[in-house]
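Next up: just one chain, as structure tokens, the form predicted alone.
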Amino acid sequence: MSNGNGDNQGVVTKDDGVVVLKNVVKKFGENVVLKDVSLAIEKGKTTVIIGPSGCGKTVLLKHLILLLRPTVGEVYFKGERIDEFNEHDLDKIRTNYGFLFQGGALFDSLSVAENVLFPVRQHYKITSKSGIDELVRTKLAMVGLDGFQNYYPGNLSGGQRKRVALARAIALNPEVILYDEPTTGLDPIRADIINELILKMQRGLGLTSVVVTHDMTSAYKIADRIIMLHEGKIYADGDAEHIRNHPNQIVQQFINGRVSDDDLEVLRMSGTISRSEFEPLDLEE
């Protein structure tokens, strides 16, 4: 299957990954955000997802584990169709997925340590409390956080809230992670900080990543494969070197944030710059 921009992706079929979108379209009333989506997630990869905003980034990663369902279209986990299952039995699926949400969304009113058990409260009956003290230490171990157990998210600092949030997306020891903006508002450092968890996740548990950025300095370093959508299609599809070279127009301006001469144009003309018509005293009377 072409995306008309050069990048082949062949015809995509339920066993082709452990996540597969086929030829899913997504309507809010008039509004079509993803057209004809046929996505199929590598096992043990890292798949980035790129693009401007409101071109369907994050509608396309809550698709992944049915956030929302397809207006058109069929979602596949481990070449089983799930889009089509109540809420009672996706529930049991989601199990096999962490999802790391943009801002964290850690519950204020809840320690550290009971932001990480939550998801398994949610699905277990916990009846060992060795067996939660030493599950909540091991997950936060893995994000550095090991002695935070007893601090509540407002003491912590934007990054060390991604990284308590990472470790609750981890605590039910999922096959497949979904991150949402995961650097978003951070500094370079502290950016960098989640990019090297991401891989190790990646690497230590050979975990299938997702991630949905605009932060092209984390995609080229966390990225097996990088797509790009534009529009509610994919307009791009490839390794990193492969997105660096483009040829497609639209691609290069987003990777290399560079405004298009057109809206460039538009920017220059409106809005001249020149002396009020009105001085604020004029306003008095």
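Positions refer to the first chain, counted from 1. Because the structure is a prediction, the values reported are computed rather than measured. First, how it differs from the form predicted together with its partner chain.
- When the chain shifts between these two forms, K43 and V12 travel together as part of one rigid block.
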Contents of the next structure:
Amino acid sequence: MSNGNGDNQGVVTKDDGVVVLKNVVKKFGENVVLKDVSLAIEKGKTTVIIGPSGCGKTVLLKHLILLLRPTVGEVYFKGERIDEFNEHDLDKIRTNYGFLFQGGALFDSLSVAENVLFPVRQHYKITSKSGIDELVRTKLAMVGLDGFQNYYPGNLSGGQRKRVALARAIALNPEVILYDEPTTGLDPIRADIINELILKMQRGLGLTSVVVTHDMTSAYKIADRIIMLHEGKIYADGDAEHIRNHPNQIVQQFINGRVSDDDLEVLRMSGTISRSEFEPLDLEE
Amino acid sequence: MLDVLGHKAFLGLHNMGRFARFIWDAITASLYSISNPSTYSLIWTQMHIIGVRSVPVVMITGAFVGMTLAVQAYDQLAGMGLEEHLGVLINVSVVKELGPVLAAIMLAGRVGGALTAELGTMKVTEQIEAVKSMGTDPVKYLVAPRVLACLLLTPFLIIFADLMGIMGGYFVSVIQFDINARAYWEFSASGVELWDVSIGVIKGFFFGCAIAAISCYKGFTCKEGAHGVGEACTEAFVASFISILALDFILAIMAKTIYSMFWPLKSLV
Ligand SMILES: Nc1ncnc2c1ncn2[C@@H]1O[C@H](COP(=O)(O)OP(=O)(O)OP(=O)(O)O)[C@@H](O)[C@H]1O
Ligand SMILES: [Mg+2]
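Pass me the form predicted together with its partner chain as well; I've looked at the form predicted alone already.
Following is the full complex, with the preceding chain placed first.
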């Protein structure tokens, strides 16, 4: 099926992907953030979600792991409906996931090594000290932070924290990894290393990834499929080529980072900002 | 107007329900923790943070309570020529009532404040969600060790407060007011029953539980931002304070009932 722009608009069924959202609506009080989103995350593919700031990308991502429950709608994991599970049963499902939080969400009372080990300690009985040292070392090396084991999150830069959080998200070798802006706050080279890492895990280990990003370079590089979220709906859906040549103006403006004329008009209307307006004349004697 | 009241009442009930739910989760998680030795290290860490560092403040509180009681009560008893009974008055008040309550209030400020601030900050920086995202129950990981540590330690801290209160009272009565030390202790020993001390210590379990549960709940339900955390801390202290006083009242009534029911049997034994 198609909406005329060539977007995937098929009716999703519970077996269409590893994780499936069906007609999900999410409201916070009066604020409707997601209006009827249906989405099937395909196994072994990298799905990228783009969209303007505040459009609900993080909210959407949290629904995939049930950190938020839909107001209306259904969520499936491997064909099993999980949005009605209680927290205890969800905990078992969640061990199949890795989640990279937008702000990192590292435990600031634990060292970098203990942060990476946290999920391992929770689900396995650790018997060999050298084994876990090796595990921490490999995971940290993947994000270029081997040697930082004994640092505390408070002593790391924003980008370093993000990378430790990424190492923690992949510590259990999950099947599905959800990344909330993995490259934001990193320099271009480091960002590209993270892109390569995401690609490597997908190609080498067949992992399923969902990546929220504003970084179009990264999106084009890693995506098998790009979804644009706008005003609580899926606005465009297709591979990188499809999105790049999308006929819709709003999509084009977003991916090319151009403001619309309406938005510019608002800036013009506010007139010229002269220095004098900011000088505290009234306060002078 | 009625609408607003109705809405407030509804919200109040809703929050009560959420709190009850939280308490239930905390209890089951604590029972799980007790039956699971691998969680003992978490409890141990919390006991260290909560308990060891609270000892000095609790002791100081106790000492001042004892000393102040002595100063206040001396004139009244001396007026009736009963100053040698000072010990009973001071020590019963200290072990049964003032020691436990004031130590608990001290802990509500020191420990409760820290718990709410810590968990509240974890909430607003998504660390609690992060625990969940890794398939761990945050109530099991964060709340149970704190509740258990408070529950186990508050009675001990109360014993410390009691001891210091007794010493404070002794210091002022015997050294300051020159009461005969032998008489002071003899009257104390005959007046203070094991029952009085036990009641004080049992209160400690309840106070400790209340402080930890309320503070953790407020941290978990904290609103966004630095303001949210600050507000949660204030609310946690006020709620802990009131529930300590309310629990104290209820426990006093219960203790009195039990005492009058069973204590007469003692003479039969
Ligand atoms: N826990 C919450 N309670 C209430 N409202 C929320 C909550 N989480 C998100 N929202 C609202 O949902 C909307 C979307 O937020 P979201 O964080 O998903 O945006 P986003 O697309 O991730 O933006 P950004 O790119 O800036 O991260 C916002 O308007 C926000 O106010
Ligand atoms: Mg976001």
